[in-house]
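One chain follows as structure tokens, the form predicted alone.
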Amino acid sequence: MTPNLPGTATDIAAAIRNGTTTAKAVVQATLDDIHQRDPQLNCFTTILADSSLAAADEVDRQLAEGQPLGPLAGVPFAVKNLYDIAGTTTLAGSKINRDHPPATQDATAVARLKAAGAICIGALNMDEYAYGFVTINEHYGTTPNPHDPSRISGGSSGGSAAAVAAGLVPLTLGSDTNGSIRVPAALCGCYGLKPTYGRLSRAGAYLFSSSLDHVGPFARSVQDLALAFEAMQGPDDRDPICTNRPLANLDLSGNLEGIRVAVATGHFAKGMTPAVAQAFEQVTTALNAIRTVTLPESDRARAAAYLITASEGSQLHLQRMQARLQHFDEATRDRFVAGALIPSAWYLKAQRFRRWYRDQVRELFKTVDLILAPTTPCQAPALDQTTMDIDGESVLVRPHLGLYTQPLSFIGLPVISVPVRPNHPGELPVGVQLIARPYDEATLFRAAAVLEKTGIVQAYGGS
């Protein structure tokens, strides 16, 4: 973690209230930091200084002459690279996008989190147009898991995970189209949330499939990580489908009572390594999970999952790969051309399975309040790694690495990913998805918050 600062958001807006710090003092040492550590790291491809102090200075002014200040005041946090920050050009991943004007206006989510108080920094590296699990970018590099440099960070937002991982800055913003935000949390040890969708604006992020993308923040914390989604609410005009649904009843307090937690079966149950079955058992013992529920069809709900993303993301790229299709990562290239070649019959049918699947799957949340879930079937995988073994099958890593999160996003479902703590040191970090009915939120925190002070999760690496 950045020297001589706290290790949370909370705590270190708490050190400036108090006097401890100042904002340009943690501004400086954030950016101090990144300069040293972040040329191994490679998880910026734009750092804010000269805006990043100037706010951290207005912070500072504030506080002296006795101004309310936000929750997150002088908080200093990065955002996935899809994100509209103004005056930067909205690279997305992707070399065609550096032709394009800078942004004239942040995207809402950023906007929020400076309303709150909160200081960008700069903005995170991704798969290109957010189209992978890696992070290993044609263009801009590969950023590498923290904790061993040998293994990837999980993707698309791999630069957001590991620059909260590895304490370059408490708090960033991901997306989560597939498992976006949850496979980088999961692979690298930090919380990661999936909202429900509608739930945060997408306002000013660059789209990948607009009916499957959410936005969500990463964080070393339940706490930091509850205060960043209560920041980014609200209805926004600029997003028609952001809906207006106060988050209520927010217990961090470590109680469980009353809460219906049950286990994912059947497609959830098949294919992890020892190692995350290891810790899945940790987090439903602790939770005390002695119910099953069985979501059905979940390996179809892939499979349509994968038809729609392929689809929408190819229709979206369309002219660009008429015209420019030698610019594209090669990796992304080729399966944004599988995509557009995907019959519309097809995807129609895909959405009609969709329709099914939520419907069947909301039944289930009548009887639980909450599911369990791996992340990831594996710890990270080698960089040069392409195939891994689920249930004795040898499989592409790329697309594997979503096994249990694609059926969650494909309705929509809010999602947290939490990190198991480490039962021996120099092990990789593993996440479990904690999963509640839509627009309960709430209950995730409330659970999360639990396993928190249990110390069965925690950020890798932290205290």
Second form
Amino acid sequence: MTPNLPGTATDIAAAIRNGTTTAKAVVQATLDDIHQRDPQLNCFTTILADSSLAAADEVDRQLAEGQPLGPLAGVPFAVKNLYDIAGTTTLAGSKINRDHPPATQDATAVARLKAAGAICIGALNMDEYAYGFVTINEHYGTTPNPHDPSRISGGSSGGSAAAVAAGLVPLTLGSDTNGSIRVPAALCGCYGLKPTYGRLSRAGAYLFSSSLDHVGPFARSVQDLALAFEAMQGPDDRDPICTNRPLANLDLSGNLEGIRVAVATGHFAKGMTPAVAQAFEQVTTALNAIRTVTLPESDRARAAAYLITASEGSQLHLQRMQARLQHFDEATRDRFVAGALIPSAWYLKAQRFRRWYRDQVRELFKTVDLILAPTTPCQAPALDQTTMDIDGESVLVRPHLGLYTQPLSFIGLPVISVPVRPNHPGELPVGVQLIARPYDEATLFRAAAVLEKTGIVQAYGGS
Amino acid sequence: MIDREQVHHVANLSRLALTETEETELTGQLNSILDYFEQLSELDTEGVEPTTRAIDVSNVARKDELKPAPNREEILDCAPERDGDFVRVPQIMGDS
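Please supply the coordinates for the form predicted together with the partner chain, as a counterpart to the form predicted alone shown previously.
All chains and molecules follow, beginning with the one already shown.
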């Protein structure tokens, strides 16, 4: 945590409002802490010292004048560097995009957090063009796991998860196509929300695979995650995909009465390490999940998600590949090129399967309200680790990290990854996915609040 | 099975300049992707309409309906440049 600052956005906002501290002091302490610790943590690719201090002065002035303040007034936040921040070039983790002019306006998600009073401190590292689960970036370096620098933070929103987990800022934004919010949240031990597809506006966020991309927040408490989500939800003329359905109405009182909870079996019950299985069982026991459900053909859902992601991502970047292939990160180059060569019939097949799978899962939600599954099959692997043994079988680490996340984002279900509190000091974090039917984020928050109250889930390294 | 010749051909169609080594590496990768496709082929989804998004989103554009315009001048005024009753457009053919 940043020295002398409360650990959560809620507490920081309260301390500013009641005069215990000022927004200026909060932002200055945050900048000093980033200056001191980020050279090792390597979360930030851009630090906005001047504009954040000016925004802090404005909050303090409003408070002094008795003007109404937003719920996040004075709270520092930072965003994955694929979000537009007015006046800053949107890198999307790439070298090529450095040549782009600065963004002329904030992404809607950034603008809405600012409208709630939050202060943007900077932009965060990621896998190039969001294609990866590791945040090992040829151009901007590796963002290691803040709890063990010899291990990965996960990705592609690794900078966003690590910055929250290390306590550099209490709130960040990331994006999730196949697991890029949930995987790093799990490996770094913080909360990560991937809302329903289309729930939050993606305007001003640099896309990867449009039919699968979601945006969402990371936080150290359920209350903070809720504050960020509530500040960002709502229709947006700038994004035709953003829903105009009624806003989710959140209840964090810790009441799960009437919610039918089930454990995902089949695909989601295979291939995990004993440490993950043990942490998962703690959560299923705490929520009294005695039912089970099987999401059919979820292994095929992964295959289809891969085909759609590779095809759409490669089409998006085709011109850049034709002109500047050598400037792509070596880690993404081959996959983008391979995606460009995929026949359209394969892409169509995956799209047909997506409807079939979605309809099957929709039926399941007639009998249950909340489904539980692990987030990742293992704790954070070592930076140079390429394979791991699971159930006596050697598997590739990087693609395997999305084993349990890909089939869910594939059909746009809302998911919170909650951090399970480790049983022993020094143990690495484990995440569990809370999964609900489309647009039912409210059930996710109810369950997350219950788990947080029991103490079974807690941001890693928190008190 | 996909071979290097096929990779070379499709890469050419996509205007991607690859070395022979890259083409060979990509042949292996595309065969792995072919495995994914074959996994999907084992399930009959022929009659299923393809999805365009993770969740269906209703079309935000209005219906494309043909109807008479009430005001001719209003339409002509929408043009970036007009010349009397005509819309001026950039020249696209040569003089000769």
